[in-house]
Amino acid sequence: MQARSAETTDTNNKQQETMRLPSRRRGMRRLALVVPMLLVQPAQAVPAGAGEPALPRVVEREGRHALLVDGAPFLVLGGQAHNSSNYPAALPKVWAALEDAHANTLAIPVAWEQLEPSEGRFDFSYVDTLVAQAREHGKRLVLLWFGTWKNTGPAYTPEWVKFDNGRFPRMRDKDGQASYCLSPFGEATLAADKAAFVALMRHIRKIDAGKRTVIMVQVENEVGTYGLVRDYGARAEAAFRQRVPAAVLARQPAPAGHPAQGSWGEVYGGYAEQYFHSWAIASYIEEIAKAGRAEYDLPMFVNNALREPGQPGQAATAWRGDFASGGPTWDVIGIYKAAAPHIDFAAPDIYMPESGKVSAVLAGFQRPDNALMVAEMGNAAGYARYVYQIVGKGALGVVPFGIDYASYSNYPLGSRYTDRRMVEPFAQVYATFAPMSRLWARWAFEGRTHGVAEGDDRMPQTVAMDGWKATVSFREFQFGERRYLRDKSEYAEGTELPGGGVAIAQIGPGEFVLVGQRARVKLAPSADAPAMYARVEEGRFDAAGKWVMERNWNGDQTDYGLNLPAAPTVLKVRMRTYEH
């Protein structure tokens, strides 16, 4: 974490002290006594003092994570506005779609040309518009500062960087060619995105901090470089022939058969230039946001232009022009960790709708110091599945893409619609999760979630938990075995497409929270013993957090397993073993 001043150190010590949930190596038996409290009480405030809400920040325990928000772990259930729809008169139609999506959280950016049109002139009316209307639709907001880079591009500088070339640098290849893409070594521009980024967090401390509507900030967009593996500028090349800083030895280790320390070349070879480039970037956001934090101390993070996810056990390859050199990809995490101290974490961009690679992108950016949340994802109908996965996993929140009503579909990485069909299938899920989303985020942070969606190939998925473990399958019927059917061929209407997924939370010793759809779900004890279930209440959570019960299911519910249908469902469940 970041240095704070001693006054805030002393008061996040206070809700370190609220937050010390019990941890899972004491056991379920004690998670049972803290569980029902946690189902009648919702969560409270932790006072920063003088009536002002605690500061929103990021925690790690047993290298789990959690977003605190006015004290207590938050699960940001988001939706990220289009690029352009940040202007006033955009935003009744980012308010309509984020409103039927049940979502409690915007991410929209706030660009540097509309922030600061000529040098030292600010502009803020827009932001003043945004967090008001945000406060008036009981929205938190999450800021993308769309500075130096966005999409590695210089689009949403300030005409008075973008077209000064001299006094604003643009990278260069190895024929001292101009790049589309603004250096990280250049002096001026970092002084210059620094200054209107100082501008910014001090007018939202001015604005928002008795209010907390600003949750988190991130800091440029999707930063990289297409096409140029790095800078070859003067000053890039100066500093390429120096030594790896020692901090960055010590979280991105020299390959196998590599010296342990030396220049960028020497140490990492083949992997010299990506590297380096993710260090001159990363290096070049921690000024900007340790500047920012000194004005207002909101969490920080960046988000990565994705490239091919890794697979257990295997290592990176070097790159070869197939993705944007420098960002924070699954395999620089290490040197931006290094790099940017003053970033709390960095999130994948999910545009790969294959469920094999969702999984394995969600497993490279979930580390014991990194903690996951998916900062961007596609809004096609196939990507709501992945909402149950995410948060299963523990994550701090999820976003989907282009939630809005503008006349724009960024189809074919997200849905054809712009209208409501665009929104009804993540707007089912966070419905659901909606009032329990508090109470959720608490028991993720315990380390008691899990998540699964419906893979490509359609096949069952297998959970394990303390002490039990749940099978999972899809396309079934509500009644029966497969085998029980003539045409084997059969199934379920509306499963043509893989659609279903299911969280499960365990809450106590065999008791759990299922929330889920178009899914089968058998839950059994780890160890060859008969169970049977005692309870299986189908209801909801309401706003205090209290259960409330519809009604019980048993007999034809649940003699084939607990089967979620279409329409996503929640079921408290009470498992029992009993003798032979």
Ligand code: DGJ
The other form holds:
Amino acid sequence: MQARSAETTDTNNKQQETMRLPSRRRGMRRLALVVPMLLVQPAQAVPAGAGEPALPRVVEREGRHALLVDGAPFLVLGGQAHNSSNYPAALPKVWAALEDAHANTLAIPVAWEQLEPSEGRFDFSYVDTLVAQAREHGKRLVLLWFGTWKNTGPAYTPEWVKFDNGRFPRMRDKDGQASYCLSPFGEATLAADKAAFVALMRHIRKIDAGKRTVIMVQVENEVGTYGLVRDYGARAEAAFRQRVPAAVLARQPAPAGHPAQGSWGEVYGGYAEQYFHSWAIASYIEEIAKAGRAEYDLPMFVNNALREPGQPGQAATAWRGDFASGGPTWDVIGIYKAAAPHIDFAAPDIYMPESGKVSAVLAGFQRPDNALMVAEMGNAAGYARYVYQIVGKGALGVVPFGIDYASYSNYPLGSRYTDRRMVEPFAQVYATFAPMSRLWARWAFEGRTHGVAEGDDRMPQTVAMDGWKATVSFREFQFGERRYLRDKSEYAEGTELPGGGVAIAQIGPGEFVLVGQRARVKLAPSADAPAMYARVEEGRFDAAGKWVMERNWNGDQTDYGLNLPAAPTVLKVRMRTYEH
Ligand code: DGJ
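So the form predicted on its own is up there; where is the form predicted together with this ligand?
To see the whole picture, the full complex is given below, headed by that same chain.
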């Protein structure tokens, strides 16, 4: 799994022009000069044809990532449809929710069972309708290939696959008993899945290369196996006795005290079975992704049903039946990188509402070799604040699950509502980012952005920036300090549950764009120096990236920090130091 390196092209200069920051002071210019050009050449085969927009790409520079769409960084403000909304009749309720959410991208399944109901006969009617309607709604698409594995199981395989386990074998346990899960060593299964996926990618290229409505493809869905650490069938056993491939060793070295080379058991000891299964599934996915990209070279990724996030600096425990073995969990991302170079990144599906866990998951999946994108997230209101943290961390995007007015709620994983009440918390945040999303994606790629979400502990958080720091506190009243309160148990209305968040872009040496809600931000130089606000403009960026000022905050509105209200607000702030 590797992101492509950013390269300069001439055509890029034009794009840079249109995305130029609105105000360019001297110091700002110094910063801007070190910002390299962003466009890339497609790194693999299939160049864009004449008149076609550039192929979407995931690019990496200095350990940061961007998703380029039409040649420029793009921020996915996404929504995922429910599993069974992958039929034309279900789409109106999906689009209605997406529109209300101000989302720019829909993630939605394409199921093998609907694409190839009988072997070799393909039905693209749903895909055609979906792509046409996405264009009408001005949305991009992330297609989710529900093939051999969907939440580890074969439910979305066509009937001719699902029940023919002579030809399409299930995994076997040590006693030879069949698991529910299809084996990654099923040669015919791989060939059949690959053929269907190739047909899909060829078709998408045919209908969409001129528009790039489809910007990414997820290969399979939440792979791995519950209850069985690996396949013990004959082919799997033979492979398990082989030496660990050098590419895997390079990415996932042996634990301390183990030989650096040898068989899976020798090198990885108690981790061997999970690592081997991860390698087997990743290798299977690689075959599918590689063949699909040879047809149409879109960015591809895998998503992950999380295991408990790790503690910083601590090794993962060996599999104990506590998560889906073989999935791209944070501890085996290296194995996926080695085995699946045609997969751009592994993405977390976050259904852990606790703020500490969310932070740990984001840290585990954001690596110099792995772009962060939250492929799924709960759609309950408490998750909306994490959008600030995710977007501020420079993720390619975020996709809450179930942004869809189908009469179905996956509570308690997500919201109990299926109407506007479910969409609203995300809609407010997305609406604020939407007009400036291209600008934000560029700032993120340049390493200028930071994000925090209110923690479950409700405590203040500090953000270190270039020469400056921000202290973000929550549950504050807008006027005065906590110590002024007669009743210290009093808190601002509407803050009973954590709901605050701030994303900050440092667009110049002392210049910041703050986007946030329900939070107080105090900016100060990192070194001990007196500073004041020069300007605190409230306003918005328009779609052309131009700042539109609505008013300047001063007096009570700045005396006690920048108090972002319940409704998401954008501030453009300039700070200056002065002599003692
Ligand atoms: C994660 C899966 O990837 C989704 O398809 C869905 O099943 C959710 N879990 C639960 O609603």
